[in-house]
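Next up: just one chain, as structure tokens, the form predicted alone.
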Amino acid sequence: MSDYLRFLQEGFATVLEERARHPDGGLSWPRALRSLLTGESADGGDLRSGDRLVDFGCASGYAFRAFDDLDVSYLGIDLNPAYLAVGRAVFAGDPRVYFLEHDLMDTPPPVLAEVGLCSALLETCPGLLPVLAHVAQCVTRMLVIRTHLGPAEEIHLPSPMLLYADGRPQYANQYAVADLVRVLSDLDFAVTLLPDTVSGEQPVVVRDGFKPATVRTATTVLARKRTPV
């Protein structure tokens, strides 16, 4: 890894530490998903006392701050050991919080949880499969996905700062609505599409590497297991 990329990753790690120490994770989307999952909104109620919440692509685990007053445990899964180290340091001593380094492109992680959380993860993977298939094996009741959707799949290579720790490129993708619904349906999920918990129905502008900015619509996807485990 070049000194420049190391500088970028270290800077982002500092941001992730600040979020992990901030009430509610320092961003609006964890609070919005808490409202959705706990039944504070009309479509929610899927997170219950005693449940385990697994966060795919957790970074420092900052999303847990929006749930840490509830009777739930949390497992954060990420590929970047530097970000996981931040989370382990911040949440040290909290027996409800665990972290696991795992590449979701390779195999399903050896975990089970009632509710899964997946924010922006799919945008950094070169396709819906096999990641969704691996994620689906870990969730027994409900999966919440925040991602960009459009009428067709668009996969873009990113700017140099969007790299995994081993130098592989991440991506900056949108997926076709029909493709995502089909894949989740094949994985035994019933799918509900909602306006994004943060941006609503407003389109957002995303810069894809050195390409011109593209306009996409962020969506919150509720995927409920048809046959709960």
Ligand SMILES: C[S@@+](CC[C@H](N)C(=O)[O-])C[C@H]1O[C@@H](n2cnc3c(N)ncnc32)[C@H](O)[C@@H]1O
Second form
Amino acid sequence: MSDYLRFLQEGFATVLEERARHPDGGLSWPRALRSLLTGESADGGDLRSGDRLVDFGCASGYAFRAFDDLDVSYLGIDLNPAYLAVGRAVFAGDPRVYFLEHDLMDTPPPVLAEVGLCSALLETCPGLLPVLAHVAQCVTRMLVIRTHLGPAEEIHLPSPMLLYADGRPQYANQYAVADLVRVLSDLDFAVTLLPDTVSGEQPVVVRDGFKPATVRTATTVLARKRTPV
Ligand SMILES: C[S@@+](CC[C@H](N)C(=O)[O-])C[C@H]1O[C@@H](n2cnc3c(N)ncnc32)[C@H](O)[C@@H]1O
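In place of the form predicted alone, output the structure of the form predicted in complex with this ligand.
Full complex below, order starting with the chain above.
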């Protein structure tokens, strides 16, 4: 990794630490997903006392801040050891919180949980598969996905600067709604599409500093497992 890339990644690790120390994770989306999953909003209510929550592409695990007053355990999965180290340090005193370093493109992690969160992961991968199939295998009741959806697929490499520690690029893709619904349906999930619980119908602008800003619309998808595991 170049010195400049290391500088960028260390800078982001600092942001991720601030979020992990902030009540509610410092952003509005974890709180919005909590409202959805605990039934504070109309469509959800699928998180129950004693549930295991797994967060795919968790970064520092900051999303757990929005759930830490509930009787649930949390497993954050990520491939970036620097982000996981931040999470492990911040949540060191909480026996309900675990982290696992795993590449979700590679194989399904050896994990089963009632509820899965998958926020801002899919669009950074080269495509929906195989990552979504690996994620889906771990979830027994409900998977909540936040990603960029539109009428047609657009595969977009935002910039040569957005690399993971191992040198692979991060994408800023948009997936076709129909493709996501089909893949989830093939994986035995019934799908409900919600407008983004954070930004409503507002588009998300992905800026990379090189190309003109790319406009993406973030969407929240509830996927309920059809056949109980
Ligand atoms: C854009 S961040 C999203 C973090 C957080 N979920 C959020 O919504 O803010 C994407 C995260 O997914 C992780 N990630 C990307 N590809 C991955 C893979 N193949 N396996 C595991 N984690 C991955 C990255 O390291 C990064 O922490």
